[in-house]
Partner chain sequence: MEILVCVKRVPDTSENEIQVNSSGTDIERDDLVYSVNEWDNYAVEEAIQIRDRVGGSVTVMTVGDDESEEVLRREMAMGADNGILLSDDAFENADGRAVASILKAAIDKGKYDLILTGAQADDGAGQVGGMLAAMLDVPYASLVNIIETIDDQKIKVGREIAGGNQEMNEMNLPCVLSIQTGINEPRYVGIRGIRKVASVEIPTMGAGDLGLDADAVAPKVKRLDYFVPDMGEGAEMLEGSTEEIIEKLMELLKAKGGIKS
Amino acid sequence: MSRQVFAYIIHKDGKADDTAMEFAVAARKLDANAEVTAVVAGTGAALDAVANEVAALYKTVWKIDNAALEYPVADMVRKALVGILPKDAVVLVPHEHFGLDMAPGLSIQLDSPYIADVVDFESLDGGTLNAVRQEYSGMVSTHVACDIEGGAVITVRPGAFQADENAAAGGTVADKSGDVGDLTVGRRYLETVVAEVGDVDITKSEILVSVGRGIEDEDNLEIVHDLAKAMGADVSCSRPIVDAKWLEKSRQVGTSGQTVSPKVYLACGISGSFQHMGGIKGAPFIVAVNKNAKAPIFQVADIGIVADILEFLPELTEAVEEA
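May I see the structure of the chain on its own, in the form predicted alone?
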């Protein structure tokens, strides 16, 4: 019997997250012979739009339509999944705030092992999966072996697998709404509080020059602003810059900041932790400048430059202005 792999797809405003395409690739690397099914939960026309979009990537899509899932509370989704997933299911969940809330409890209720923050699958030997995780902000790779013969719940880091832009499955959508039962849980959704937009809305910027702790001192931010001006870009940053109160919170990129989708993203002195990279969507052209050659940002960058940004950025600014 073929292994059953399920990819839980998160979505917003009727559009599937980028991880939908990435998980189609991740599932095939996990087990090339597996039967892969996408699962989407929500309600109404927005859910139908997502299900049809995802069906272009997966042969089978399970749809859970329930009014209670207008906002996907993790407890409700977990309860719905337990009601429809087979006990030996291998479930892929995005390693972001929703997945971190939902996945550990799902593994307990399915009585399956849990592997968190996977960035690669090395091999599958019988029922033993060899996966790669990262520790210490990506500075160390951890190789783990897990028996998935009886199923598993795995959170996969967004952006870890390169999406196949040409994938076409022409799949079908199966409505599983009637199989989930009562979704009453202890928590309920109250409201979404939208963060205030500062003087610059980086979520709409096409070019971002983003700065991290490698800038060393607040006074050095001037060279970042000079480069951004020369490039016609906006300035954004990683969390340490906001924590130091050198830039306002509205300029922070990451899971605890803004989600951006520029065409070009220049990361200056940014290590590239998953919390930061989780705020970058839409597959921008990423240029990374960092003096640490082993910084995780180089694993996702289209162009990587090993250099001290305090020396390199002024030279780059001069070159851009001359060009």
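In this text, rigid core is short for the largest set of C-alphas that superpose within 1.5 Å between two forms. Keep in mind that this is a model prediction, so the values were computed, not measured. Numbering follows the first chain given and starts at 1. First, how it differs from the form predicted in complex with the partner chain.
Taking 2 Å as the criterion, residue 291 counts as shifted between the two forms: its C-alpha moves by at least this amount when the rigid core is aligned. Taking 2 Å as the criterion, residue 220 counts as shifted between the two forms: its C-alpha moves by at least this amount when the rigid core is aligned.
A displacement of less than 2 angstroms separates the C-alpha positions of residue 187 between the two forms, with the rigid core held in common.
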Second form
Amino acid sequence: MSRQVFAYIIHKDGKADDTAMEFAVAARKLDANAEVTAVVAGTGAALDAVANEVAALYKTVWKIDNAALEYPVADMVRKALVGILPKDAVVLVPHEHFGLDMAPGLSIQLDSPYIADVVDFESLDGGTLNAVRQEYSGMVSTHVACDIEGGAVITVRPGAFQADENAAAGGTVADKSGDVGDLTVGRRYLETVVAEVGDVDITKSEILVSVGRGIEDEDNLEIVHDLAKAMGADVSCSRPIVDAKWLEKSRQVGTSGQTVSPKVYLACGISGSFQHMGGIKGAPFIVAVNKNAKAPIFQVADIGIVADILEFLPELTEAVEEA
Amino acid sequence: MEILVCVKRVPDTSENEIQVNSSGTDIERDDLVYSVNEWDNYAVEEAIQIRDRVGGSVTVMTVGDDESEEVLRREMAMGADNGILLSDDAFENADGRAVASILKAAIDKGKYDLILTGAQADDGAGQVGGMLAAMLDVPYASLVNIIETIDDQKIKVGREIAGGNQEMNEMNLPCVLSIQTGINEPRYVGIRGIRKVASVEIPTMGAGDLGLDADAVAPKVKRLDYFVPDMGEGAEMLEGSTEEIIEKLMELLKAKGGIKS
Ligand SMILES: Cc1cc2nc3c(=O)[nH]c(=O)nc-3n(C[C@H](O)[C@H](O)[C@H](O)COP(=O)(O)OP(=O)(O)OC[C@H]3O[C@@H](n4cnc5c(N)ncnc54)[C@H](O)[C@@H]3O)c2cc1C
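Can you swap the form predicted alone for the form predicted in complex with the partner chain?
Entire complex below, previous chain first.
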């Protein structure tokens, strides 16, 4: 019997996440001969819309409709999945806030190995999977080997696999709602508190001067504001700057911050973690200034400058002001 | 409240350039500066603040070698009451699941109402907390950046989800939470603080003490190598004197609409 791969599809407001398309490609790359099934959980018309959308990408879609899953709390979804997945299932889950919540525990409950944050599948030799992941915020990569004959839970980095825009599976939706049983868990969803709006809306900015931990000290932020002012840009930042309370949360770019799509993005002292870069959309012209020539951001930027931002930025400001 | 915080000693990426060694078997470990994992510091600070509010104790625990004792001492200098080191040659190649199994065995020997981990560590996997919760059969929430104590049966936690939004949950105790950066401002630890706890006894437990056989800690996911991927072109690097670089950059910025005037 061929291997059974399950792609867990997250969704919002009745629309499947981009990873739905990416995982169809990822599953084939993992094992071209696998039987691939998408799994969607939620309730009502929104879930039906997602299931139908996903059926265009996967031959089979398993739908779990349960009123308790109107907000899909990870502990509940995990319980539902344990109820319906075969023991030797290979399960793909997106490596983002929901996957981080749900997937590690799923691997324990299915008694399967867990491979986190995979960016590529290298080979499958017999039952041994060779996958690529990163360590130290993307500064180095590793190959990992794992026997997946008895199943596996694998989180896959969003954006790591290129979606196939021409996919047309014409799949069918199977209703698994009756098989999940009781979903009572020790964690109850209360509400979602929406982030406060800040003084500037960086999602609308055309030019962003973005600052990271390389700025070293709160007082040094002045040189960033000066440059932004001269360029007619807004100031945005990476997460550590917000954690340190040096700038407002509304200025944070990334998966747990804002998604921006400027024309020009000047990254100053930012290493280029995938959580940061995940917040930059629309292919802006990216200029990176970093004192470490090996910083991962140079792999994704258009223009790279190896320099100390504390010296470089004031000089650039001066040049802009004179121009 | 009896609180346990699981911590890890990791190479400090802000102090080191992480490079692959010449044979590709490991990162270059000579001269590496180690420290406590960034996320764990926030977890310990949060635990201390909760203890100071509602009473109880904070224990820090790590799976590691003798040198990991230094991170326990650092967190005790911050204000944790106890440290426990889980160390054994058999733990050397532990993967995330094995680490969770070791922690679980040690946790079974105590009694904790709340167990905290960092959201992730140097390998970026973010797996140990969620596995541990499942092994203990207690609720779990990841990426927590708000904790409000309610009573000794339950707590309210906020998780950080996309867009900086907060997902609020009520959770039964005991439970496991993974802590996200920014939840608090970890206190500074000075040399004097470290000195104060320098001679405190830190109990060590090995595989035998924990009743773990080799099978229980054998890694299921094995790292084969380290490498630096060939990412194709990458950025066009501007080189030359600062003036030359700035001149070139100004041209590019003007052409791309990067300067409004
Ligand atoms: C679930 C989750 C969600 C996350 N969400 C986000 C998010 O939304 N946004 C986000 O940004 N991060 C996010 N992160 C954190 C992310 O993983 C990284 O830790 C973070 O992006 C690093 O920020 P940084 O690049 O500023 O700092 P670092 O990675 O520390 O990089 C600092 C860089 O500055 C350089 N540098 C130092 N000094 C100088 C100098 N004087 N001149 C020039 N260069 C210098 C260094 O070489 C280094 O490359 C998230 C993490 C998790 C786990």
